[in-house]
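One chain follows as structure tokens, the form predicted on its own.
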Amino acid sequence: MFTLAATGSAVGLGNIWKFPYIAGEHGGGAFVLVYLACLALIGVPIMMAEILIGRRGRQSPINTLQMLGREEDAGSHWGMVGFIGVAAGVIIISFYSVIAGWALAYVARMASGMFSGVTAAGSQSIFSALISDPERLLAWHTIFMVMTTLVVARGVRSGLEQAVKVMMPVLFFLLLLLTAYALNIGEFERSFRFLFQPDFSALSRGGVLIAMGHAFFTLSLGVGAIMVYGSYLPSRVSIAKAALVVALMDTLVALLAGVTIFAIVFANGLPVAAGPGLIFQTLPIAFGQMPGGLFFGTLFFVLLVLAAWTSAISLVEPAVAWLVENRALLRVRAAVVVGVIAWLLGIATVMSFSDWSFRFRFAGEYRNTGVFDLLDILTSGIMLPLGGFSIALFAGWAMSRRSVRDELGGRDGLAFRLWYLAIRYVAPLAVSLVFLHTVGIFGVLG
């Protein structure tokens, strides 16, 4: 069950919405290669560290790190690491919910036939009308937050487990169905070359940093979600195998989504570097012009909603768990409190696409959506790398070698020594580069 729940946490908008558009913006193959290297050298070792910390503490992330810090004579101040992660999760769900609201809106629009034979100008007009209407965006944002809060309120066992048991198999089925559809209709071979034939001249320094930051975002690292799931992991289950399976499934979904989307984009002569609106502006054109496209287009956005829902549940769970443990709140009330806070913060993102928009420069590129971009940069560029760096330090330096070895099987073999080397030196160094470069670029060019 852990693998399914953790995969549900990892697989979401980051795989199906964000990965394709950032890969398209940063040259395809070279970006993907850097991203895969970051998953292997940073993502998997830190995921293993989060799981073992969660399993050893068996509490919410904040309480787990406080307790283990005291047990390992490293101090209870490590609880702040958990607090940063919990805060990042609430911030992410606030804007994540708005984007998921777009997907909900597009399920209805696609099913109604609105995109039948639509032109590029027509598709852009429909998308612009949606995101520039605060009342409509707020309504979809509200619906998605209610969906998420209802599942979280039911608890990990009766809520999350039941949800992912249904959602994840359906998600993979729909993605495979759409991939088969793209294989027959789109330029699958060209799409494959675009994503797997590296051209490093097309990759900027900013692209490298974004690839490393996305490795955290896509695996839900640094927000405490994986730590929460680790707290439910039985002692007999191998942490290394569980982490590898989750990372492989997460990567498979991202790559399948990318190949599928770009095959359809290429088949219709559409731009690959369309930014956040890639799937909302370009894919409806493709689906609207293809035989059976409206049916498969509806399935695609249903897939996107399911992926967003499973991830959203995991982003809310750490904050809810802390309120239940430390403020003696009933789970339903805690879920409502967190949901309302995220909903209120999400209003700023809703307004950032209209009246509250402003332009700023980051990593040599201009951003136009104000609060939405700022929150994305704050979380994926700063808070998640900082959280991942701290988790690596805690597992590699604050905890004793014996403690971490016990959670990883009790053997001091080659596999353990390689992981220990990665968590103590490789991952912290790599994450430091992401964090320091991100802050540095923002300071110089912001």
Ligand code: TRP
Contents of the next structure:
Amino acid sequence: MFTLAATGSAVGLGNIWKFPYIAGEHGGGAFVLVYLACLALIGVPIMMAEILIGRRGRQSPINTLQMLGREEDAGSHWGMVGFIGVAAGVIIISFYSVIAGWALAYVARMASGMFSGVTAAGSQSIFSALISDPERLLAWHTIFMVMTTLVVARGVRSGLEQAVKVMMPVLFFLLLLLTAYALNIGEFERSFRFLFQPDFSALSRGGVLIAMGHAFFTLSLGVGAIMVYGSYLPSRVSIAKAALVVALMDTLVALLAGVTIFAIVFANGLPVAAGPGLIFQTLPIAFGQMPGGLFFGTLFFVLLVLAAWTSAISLVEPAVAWLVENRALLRVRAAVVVGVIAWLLGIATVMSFSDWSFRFRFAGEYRNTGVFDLLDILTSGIMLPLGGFSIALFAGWAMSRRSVRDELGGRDGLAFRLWYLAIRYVAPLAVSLVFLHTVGIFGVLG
Ligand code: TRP
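Hand over the structure of the form predicted together with this ligand; the form predicted on its own is what we had up.
Shown next: the complete complex, the earlier chain at its head.
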């Protein structure tokens, strides 16, 4: 079923790991507001476009775009868009797998009871010890990459859907349990205000681009992942409904995770801008204090791995599908080729947190950075928005109004017109404006 597979793809590290830490780094409320606006105005319409293109083409994204481009007399160069997406997917999985490796490592640490009654400082030092040990990180990264490659090699769609069916309810239960804990420690209100009271002076120019990029990342847009899953959708099912359900679940998970994590941050006097380690430093404190924390904490990290796994599959799938169709590779070989490339590239991220990290001054503050940050900016900040922008142009301008309307149910009602307006004008313009804003064009002009 499409909705299960797409939810599995959308809900992942992006919601629980990335959203809270980037919201913390970019000042909270105003960032969240821009992010939510991007989800509604750009994300959902582009998700619908990816689904309808995928359902109409029913091939790998590269070939689908090429074929539909020809069919619509819009040229065959649209395959290029699919190609950028495939590349972005492979780059993302390279660092995604390393972070999923941290989650794997935390399953073991949680289960060992290491965190029972842990202090904030203790939790921070356990995390630093992990990320400054490249060999350990490489081992966990390898395990996760093997897990992902195995599933993709076997092409087990029904297993994926079953996994998501069990995963989502348990994940929601654990998030609600954490929210209940957060309500109890007295800093919930402050956390809520931090995330939902916009203070635009705290939002930098770069922050706007990162909020928009994350809207693409969290909904799995711009690489053709949703396009692949769109080809599973039976033709009578409503694309708009499917996209809305996926986007709502995705947003709910991110906001629940965020509000809990900042309550723990404030209650323990931790920095909001702790960076990629944020959830690994905060959540163990909560589990270390709550009754049954050993069990719930272990279960939580198991679910985080599971959520990352169902997302990782969709990052690799466009590349593998293309190799199978065009290079006539066996599925197993294609999966291994992509897996090995991603694994090798992942080594750069492994090293980013220790030996290959460098300090530099940014906006008056010293921060550590490494290849990881560069790959993150390259994909979420550039490739995904460009991919999404091109998909919007494809659905809005290259395809005929009639073709897209047929896929969306055939009626020329208000809902269709709103979507068409969003895909033709709002989404492409918004992406362009955010790009221009980031490079500071408006400042120069005005
Ligand atoms: N959406 C996933 C997350 O939030 C990550 C992901 C899976 C993704 N497939 C994608 C991101 C395709 C961009 C493109 O964790």
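What you see is a predicted model, and the numbers here were worked out from it, not measured in a lab. Between two forms, the rigid core is the largest collection of C-alphas that superpose within 1.5 Å. Numbering follows the first chain given and starts at 1.
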| item | value |
| --- | --- |
| Core fit, then residue 311 C-alpha moves 2 Å or more between these two forms | no |
| Threshold 2 Å Cα movement between these two forms for residue 55, core superposed | no |
| Rigid core superposed: residue 287 CA moves 2 Å or more between these two forms | yes |
| Rigid core fit between these two forms: Cα deviation of residue 181 in angstrom | 4.4 |
